[in-house]
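What follows is a single chain, given as structure tokens, in the form predicted on its own.
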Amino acid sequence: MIKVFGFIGEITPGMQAAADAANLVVGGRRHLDALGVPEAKRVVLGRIAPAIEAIQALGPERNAVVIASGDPLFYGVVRRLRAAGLTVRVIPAVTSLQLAFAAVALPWDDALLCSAHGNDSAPALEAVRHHPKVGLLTDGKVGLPQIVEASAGLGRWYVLAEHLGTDDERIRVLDETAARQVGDITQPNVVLVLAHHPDDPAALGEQHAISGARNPDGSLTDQR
């Protein structure tokens, strides 16, 4: 059995037990820190390809259990484990984007959702120009920095959410000035990008049948 643990925060039972009686404990170093997995069976996480290696050697009887930030099922690594013909069962944490929008009370049923983290970033790049409430994915290369340059002139007020769910979280509102300044960005982070400051009335959008797919004019914004 495989099974992928979302994690946000803090590390549940379920999760601690799993993590003791697996053969193999993929995730990040912080993650399986927190786990105290022995150097023996653990396999930190960076790319993805020798963590498969490593689970398929254990073979069919295989006991592995896999750490990811969040939901591992949104931009996570579970579409890679699954296409490597592995068989899972996912026990999800709440995605950071979630938490973030809850931070400043805001739905986000009408959000375009986006990953700059190991991705091309020029597709989230430009969405931050087009939609007026956009949530992404941070990496430490494209950040709040490059996400203000992008959307810049466009009077985009940004949500900077540090470290969701541990002691360190940290949310920050601030407009395009204030984004420019902020000279002491830790990761883990994702960005929200709104429109309207987030107590702004107009910031809590309009609900859709289809999520997060209407323009400030209410055109369909194509998502291809």
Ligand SMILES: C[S@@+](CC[C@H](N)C(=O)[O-])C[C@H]1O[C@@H](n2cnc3c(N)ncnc32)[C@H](O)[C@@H]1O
Contents of the next structure:
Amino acid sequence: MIKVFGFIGEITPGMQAAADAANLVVGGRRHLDALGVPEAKRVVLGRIAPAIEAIQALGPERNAVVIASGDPLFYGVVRRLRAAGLTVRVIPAVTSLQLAFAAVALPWDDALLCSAHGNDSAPALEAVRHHPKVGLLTDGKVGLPQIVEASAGLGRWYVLAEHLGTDDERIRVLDETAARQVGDITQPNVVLVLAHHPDDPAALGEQHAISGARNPDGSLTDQR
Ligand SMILES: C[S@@+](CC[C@H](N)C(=O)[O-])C[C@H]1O[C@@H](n2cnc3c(N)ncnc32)[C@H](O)[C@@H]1O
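If the one shown is the form predicted on its own, what is the structure of the form predicted in complex with this ligand?
All chains and molecules follow, beginning with the one already shown.
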């Protein structure tokens, strides 16, 4: 069995028990340290390919645990594990973007969620110019400065959310001028790009599945 746990901020009892019982535990160093995984059975990420090889080498009776941030199905490791032919059971946490939207109490069912992390960031940077509510995973190369540059002059608001779910969590709501002046950005972080300040009711957006269909004149149909 290969269990893939999402981790954001908290170790759950099930995660700890599975890591204790496993022959091999794969994850980021800070996750493995938090779980107290002994050197002899840990594989530190980095690259996923060596971890996949180590799991495959355990054979069919394998008892492996993979720890990944947030929801491992959202820009996470499960795609690569399954593409390698491994059968997994996924126990997700909420994604970092969900926590960022929660930090400013904004619904995210109308948001566009993108990744500028470790891949071609062009579509994500394009999205912030056209969509009023975008959440972006970032990395050390593409983060708030590049996102601000991509949306310059549009009057966007930026929510910079660092170390979500931890004691070091920090949330900053910035206009373009303030966002350009931020110098102490730490990883990991996500950025929300909004057409309205998060406290402005206009930032709530609309979800027509809940608010109802529109009449041709744009008004809402009768909700009764
Ligand atoms: C490979 S992606 C994984 C995303 C993850 N599956 C999720 O659901 O959040 C890694 C990126 O997620 C974001 N991230 C993960 N954990 C975070 C945290 N605790 N606080 C802020 N951002 C985080 C960062 O943008 C980081 O570079």
